[in-house]
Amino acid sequence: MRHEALAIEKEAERLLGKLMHVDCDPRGRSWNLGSCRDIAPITLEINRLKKEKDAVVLAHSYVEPEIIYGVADFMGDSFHLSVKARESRAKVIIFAGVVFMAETAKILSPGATVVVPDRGSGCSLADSITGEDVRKLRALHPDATVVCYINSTAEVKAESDVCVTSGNVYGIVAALPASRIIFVPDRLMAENLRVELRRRGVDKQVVSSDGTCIVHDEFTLGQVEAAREQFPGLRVVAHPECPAEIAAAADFVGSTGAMMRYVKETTAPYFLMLTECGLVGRLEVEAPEKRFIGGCRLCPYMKLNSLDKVLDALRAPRDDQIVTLDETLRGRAGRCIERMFELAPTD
């Protein structure tokens, strides 16, 4: 038993380390020792059970930090946990983020076994279009080539020619030699697309379906103009699936990932985050020394994941928290997947 506490206080003390920096979190918690004590046997048991069943867990940068400081072997963006999904030789795959990244991950390491924390973790860009919508699109524009998003479930990137991220979406377009481009299934982003397009040079039409993110898309142009008149010197930070004239208004716009590069290298008395809370939380961690004012928002389906689930998910994993895909299916959309990581190389 003392040996058990000891481990449990050591563990609460590593959590702490990392924790105690979050200031955006999402239930209103503050994080010291006493609350690090109450996760800690969860994090012990869930690193111990990693080990045992080869398994790793890939953790999206909007889950909850405890996730990603506490058991996560990997964490960033779509893109970077869509490499580490495809490099990885472990027999089990936890995805702590939402279903269709699961399904990526599937996708690309077909042995193993890949488990969600919870089923219900969807997307509203995700959910917006179906394959059988694609094939509508595709027979309206027989001469153009099918763009999607990686936020698609596994039967649209089966219909569609080449995935992109949010990091690889204008140069990957541009290098297409089609002319007519069809983009799925975010209507905010392709507007973002039209408009880098324009600004390259790149003569190019591009046909969108009408799905947008519920985070992404709320904020507005008088949120960053009252931040800006507030706090002098600020830097504005944004997603490419906010609003076109978001984007506009932003000092810098990238993916998840480069959103977080963009704001360790930067000198600023103060930075707006258009995106998900949970990268505020990230950046808290690994950035203490920088200083972030409201306006991040929260992802619904992201904050399903916890630790409890995790935890369920590598003892005894339900067979609807498994993800299946049939293997022709499977095929047709890691043909897409792959298509992307030709034109978009990852090192």
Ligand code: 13P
The other form holds:
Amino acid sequence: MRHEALAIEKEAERLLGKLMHVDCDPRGRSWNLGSCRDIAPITLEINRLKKEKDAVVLAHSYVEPEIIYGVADFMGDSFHLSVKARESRAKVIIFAGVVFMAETAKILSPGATVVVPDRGSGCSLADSITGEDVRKLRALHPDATVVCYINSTAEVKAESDVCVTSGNVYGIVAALPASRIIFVPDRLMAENLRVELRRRGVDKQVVSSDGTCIVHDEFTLGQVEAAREQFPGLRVVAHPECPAEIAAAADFVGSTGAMMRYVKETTAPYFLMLTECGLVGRLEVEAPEKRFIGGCRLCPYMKLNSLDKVLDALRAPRDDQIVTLDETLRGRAGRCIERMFELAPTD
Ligand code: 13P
Ligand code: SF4
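Alright, leaving the form predicted on its own aside, put up the form predicted together with the ligand.
Zooming out: every chain and molecule, the one shown earlier first.
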């Protein structure tokens, strides 16, 4: 009993060492020894079960900080987590993120049991288009190469020629031989792509579908202008899922991984992060000397993940939590993702 109490105390101190820096908590919590003691039995149990079951936890940077710093083996952006899923030899992958990311992990690591803590963790982009919609677009533009953003279902990937992430979209599309590109499912990223191709002097027509991210399409130019006026020297850092006028007004645009690297390497009095708040939480922990002025937004899908659900998923996953894919579909979707790794092996 005494041994157990000591283990909890030690774990609470380990958690506090990280979480004490989180100001931008999605549930407004301020982390102290008491709140870390409350979650320590859960993180200890998850970390024990991971060993027993030969499991790893992959966590996107947008999920709650106690998942990232309490139980994640790998954390980061979609590209990084795909690489980790592809390299993984674990029997079980618990994917704390959204369903399309877990599907991607299953495509890349078919022998593993891939489990999502909450089956409802969709994505407004991935849910905006079907495989049938892609087939219709291809029929309209038979000469085009179909490029899908990784925020898409396995079915959409299976109908596409090459997958891209927010970190490699510009480089991959610029290097493709086709002069016409069908880009799905993000209309705003397609617009940013057109701007970037023009800037690089690359002549391509980009046809897009109509999806948007419900988090990133809400940022406004007025918000950026007001922040710049109020905070001289401010650096504005945006994700390419933002509208083009926001990307144009930002000092830096990139994947969540690239946004983190930019902030860590840049000296500025304040940063405005035009993305999901989880990324601000990560930066508060990993670059505690930086100052953020708020303005980030919550992704309701990412926030469906919780430590309790990760524990359930690990202990005894329900059928609805286990990702299954038809083998032919998985093979076709896998070729689309492997093409990305051939064209851009690193981010
Ligand atoms: P990243 O791959 O840049 O992390 O983006 C994923 C995402 O869902 C952004 O909204
Ligand atoms: Fe999808 Fe937007 Fe949430 Fe990312 S932030 S998972 S793109 S809804």
